[in-house]
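Next up: just one chain, as structure tokens, the form predicted alone.
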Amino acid sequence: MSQNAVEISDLQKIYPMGELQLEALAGVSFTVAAGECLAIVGESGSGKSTLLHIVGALDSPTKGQVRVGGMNPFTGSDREVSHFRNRHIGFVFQHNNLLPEFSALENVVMPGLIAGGEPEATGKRATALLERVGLGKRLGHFPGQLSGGEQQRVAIARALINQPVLVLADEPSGNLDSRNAANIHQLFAEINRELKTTLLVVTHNQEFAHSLPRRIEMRDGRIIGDSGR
């Protein structure tokens, strides 16, 4: 496997807007070392979320190269891309997207089973992850019975269930009050330090961004700063 978790080269994304074209990414290039933790910052419309979606194989580039763990996620069929995404990339979104009819444990287990995990081993790993994020006594609780901060902890455990090459987080504390946000920020730092998980975080929270070892700043679809390397 490549020593880089992410390799981006001359990435471009153009969206057709009638007769016009919107250039959301304009030749972005950078690498992320395995085990690295960094923030992507910039004003709304700078291209942060578009970049995250392409790195996560939720969207495809117009031009350029993307490699995650040394692999190109865009070489196969839609089904193969979906499998790659499920197996190798974890996601944490601002809206946690938990399934309300399933317990915390079931929400974490499900991506593992979809990836072909053995049920008993997947259940044990999910339980350990929920204990790791401080929810060992909440395994059977449904999302509606959990606070916003607890729901986001479930989402983080779910992102880790398949031991992904990369975890992508898009405004993971954006819906939380300052205390819960600080707890989530600390949890990300602990996961990166203890599990050596590679983390790429889009955030408007400057305190969170500056707490991370590296920050990439974007404007108008381009990288204008890369600090901490």
Given for the second form:
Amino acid sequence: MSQNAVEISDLQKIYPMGELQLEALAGVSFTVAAGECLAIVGESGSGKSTLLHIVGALDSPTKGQVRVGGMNPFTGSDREVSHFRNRHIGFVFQHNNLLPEFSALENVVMPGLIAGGEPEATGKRATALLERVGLGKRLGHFPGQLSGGEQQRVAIARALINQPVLVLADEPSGNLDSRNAANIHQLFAEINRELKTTLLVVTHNQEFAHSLPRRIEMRDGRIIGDSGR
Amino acid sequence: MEGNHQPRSGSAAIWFLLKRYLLSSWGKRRRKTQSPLGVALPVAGIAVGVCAFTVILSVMGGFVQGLKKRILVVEPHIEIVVREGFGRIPAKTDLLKQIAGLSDQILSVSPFIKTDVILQSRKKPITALLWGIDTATADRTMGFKSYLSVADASLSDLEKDVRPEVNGKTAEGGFPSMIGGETLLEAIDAELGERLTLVSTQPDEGLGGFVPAQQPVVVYSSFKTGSVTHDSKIIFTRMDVAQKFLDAEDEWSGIQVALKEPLEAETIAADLSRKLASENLRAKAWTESNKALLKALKLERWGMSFVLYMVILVGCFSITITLVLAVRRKAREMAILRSLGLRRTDLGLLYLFKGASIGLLGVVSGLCAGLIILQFVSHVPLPLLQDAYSGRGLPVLISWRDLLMVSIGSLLLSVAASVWPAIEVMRIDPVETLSDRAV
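Please supply the coordinates for the form predicted in complex with its partner chain, as a counterpart to the form predicted alone shown previously.
Everything in the complex follows now, all chains and molecules, and the chain you saw is the first one.
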């Protein structure tokens, strides 16, 4: 594995809109060191989420290079790209993050089962993670029985179950009240500190962004500021 | 992929998801994300089709089996007749021995002579088919002894001459006896003990010009096999009476052959025909004599199977509709699963398995329901069918091969019905679905 968890070079994403072309990313380049915690900020439509989706191999770039943990996810088949997402990336979305038919524990176990892990060992690991995020007593509760903040905690535990190289969070506190949002921000900071997991967080919350060691600001698909440089 | 590791297997996750998505309709209230009808309706659709298939084809099978039995009550398994035309064969006992030794499948042989006649009662005439039989051996080639109306009667009773009853009194002098189909005798209001006259349809030249041959006979017994074709057409007399009536004392129309396995008649008949070719004889299986009827029954069975498969197909449409709606409703969840590392093909397989599981549930429920209904109808007399099956349940013949075929066919149709939803779920774009626009 290279020293950098993420290496992005000249990343471009163009969406064809009939005869027009929408340039969502216009030559983005940066690197993220292993264990680094990075906030990406910018106005709506600045390309933050597109960047996150491409780094997480949910979307593919029009041009440019992405390497996560030394791997280029876009040279393989759907099977290999899915494997990459499963083993090396953890996602935390803004809302409706969990599978409603499954309990908190089952939601966290799911990526481990997809990875082909032993159900018992995966269950133990999931229980430990849920205890770590403060939901040790809510293992059997279903998403509908959890508050928004608790759901996000489950999503964070789920993102960590396969010990990924990188956790990508897209507005993880966007739907939460300030108290719950602060708890989630604190949890991200603790996880980054304890597990040395590389975090890349898209957020509109300036307070949260400023609490993180590094911020990248985007506008019109370009990086206009990087506090790490 | 550069620097990647071996792809993993997510089969445990697929089974976990499948189990939960199938059972979530009936789970605890907090787990419920869809109406129980979501799974119950397509299951019921398949079950109804499979149940109808099981019941209708088994009852039809029972009916056909009964019909074949009735045909074979009167008709021999094989008839040995002249190779071409309608000629007769010389009445030689050696020929009987020769034929009996041609195959170890042959149980017994018996000669017969038959011709169309007019049967005249006191009230009216009717056309009939007269069979002159060898009473000593015919009981072994025709099994309708138990269908005779007179208790303890047998074909050998035809040997007796019987005195007719006239106005309730037994007349002087006896005449050859005959046994006739019940429907035929009812049609001419003939009663047991009544004197009837056989009138030839081939006129003889006599002193007064063309006069048809006539032979008085007395009704000794009637028979009722349940086969309308036979009960309304056939009469039996002993061989010498029929031969004399036809002026063919040294001739037979053919030789009846009884087999150990009547259903193998066609194959054995072909073999016998080959062996008897030099004698200018050929063997005619009972299936050949009833070709039109058996073909019609086969066609009816095919037609019914087609209609019942259509019923199952309609049931499968509800699988497609249910699963397509599920794909739409669960698009976000499917996108989340993609983000967790489930492959497109895994999602497709999930929906194919879901369709197959619904199909399997439907097949098992339909088979169970069908077999329970068959148990009921085969044991309990149905009021609507009292005329045909008085005091008895319906005849039922369960063909396990047919049930296996319909089960496999239904499962394949269920999987085929899931293909479109599987393609739909594989087309889900996680980025678009997970974006705010899709929330």
